[in-house]
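Encoded as structure tokens, the following chain is the form predicted on its own, with no partner shown.
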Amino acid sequence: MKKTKSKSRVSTGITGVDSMIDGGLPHGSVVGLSGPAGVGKSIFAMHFLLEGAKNGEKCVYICLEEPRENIDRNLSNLKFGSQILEFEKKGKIKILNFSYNDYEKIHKDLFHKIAEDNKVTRLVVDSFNGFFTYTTGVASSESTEQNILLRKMISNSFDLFRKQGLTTLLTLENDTEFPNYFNHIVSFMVDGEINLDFLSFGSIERRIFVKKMRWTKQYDSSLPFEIGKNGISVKKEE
């Protein structure tokens, strides 16, 4: 297992983010990064990712969302997308991508596995609400035996990932069908939220709001920020 420093921080690569969160999340924790689709969460996801393995850390990206192609399609519209590709060629990002064919025949064992190498650090989980689609349909019942079911599995996913060290980024859709107890269950175990949303004043502006964030002095409100050829930037009000 893993030595874990209570006060380190694991920076996310997105200076503007790192500010708000006394320099980055802390070692070993489970953030959620929760938001509606194509407001940002994966490229914040791939800020992470680049940023462990420039440290020379092991980093995983596991994707249920979005085939291989559209992944790189996306990488290509950022300018450290070929340093990703890179550092894959390396072995120090690993990208899993799968069909919900071949991730049925697998998720059981999935975390497990990751878990078992012990030179991984980061953990990117895109989207965790698709991890339990197909976990003989716990996410399609509000029934309270349900409901229980879906608390243990989260809350084992969650120990295997503190047990080993790995600091996990889990980004959560919330606009989806999933029920809102998904999301609220989630919000309720992680160790710190860090929401991305839409705001309307006339123009569509991207807001970043950290909701919580264990053992860390955060920044109370929320800032803009953009999505360029560099990705992510957060942005001072004015």
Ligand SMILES: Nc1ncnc2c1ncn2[C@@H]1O[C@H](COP(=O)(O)OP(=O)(O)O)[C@@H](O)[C@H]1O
The other form holds:
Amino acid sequence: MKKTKSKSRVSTGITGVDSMIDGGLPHGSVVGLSGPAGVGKSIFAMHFLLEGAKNGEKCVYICLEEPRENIDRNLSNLKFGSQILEFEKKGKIKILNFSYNDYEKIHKDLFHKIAEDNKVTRLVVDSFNGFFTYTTGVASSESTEQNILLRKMISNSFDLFRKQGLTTLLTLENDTEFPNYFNHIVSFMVDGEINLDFLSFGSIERRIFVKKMRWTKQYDSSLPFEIGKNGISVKKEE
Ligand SMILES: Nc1ncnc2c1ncn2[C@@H]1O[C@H](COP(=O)(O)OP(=O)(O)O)[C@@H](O)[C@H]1O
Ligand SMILES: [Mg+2]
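Complement to the form predicted on its own: the form predicted in complex with the named molecule:
Entire complex below, previous chain first.
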């Protein structure tokens, strides 16, 4: 199959995902990772950070809401969790976790602080909703003024990420039963969106689907995936 490699690719660290998107995320792109609670977004993010660190890249993980103990507990569930902590000690992975109280003090120039360190190549914001809901209040389709403000803020932060050459993964909390207007706006603005979801066939199955990926010949149907000690593995459909 002929590939459309107009941009160099950044491996997600998950082989089965990379092969759905021409080998990885487009370098310098801003990609949303959407899905409901517990589907595997944060674990996906960990693969992405670890892959960067293994390549000698410097990676930043901004985590909102989760206290550090929870991050550590989640990492201890994964075989590669200890590698992430090793890379953190070496300064290759920076884990910045904020409670809303801390966050209030620094949110204004947080993105700029990251951008100042031009050695950083990978950024994860987990979750991007949390970040903006706090800053602007909840977006609703009724308030035009607020939506314009929100779009401007999102657009400014994306410009900053792109200017820095960061490849950025933003987790987006969503639930098909309760569509969320913020995610709706973000879907149009990101360069790509990977969706993780649960499907129920009597038993629950997880599925991954690439909704959008600029500069990429994307895989056009969903695939099942599993989570285990080694994190996420995408299964090939028979
Ligand atoms: N070692 C493991 N084996 C099997 N499943 C696991 C393991 N570690 C985590 N999980 C699954 O991953 C889920 C959490 O994934 P996470 O990435 O935190 O979700 P999200 O960030 O989308 O809310 C847990 O609910 C659990 O089902
Ligand atoms: Mg999470």
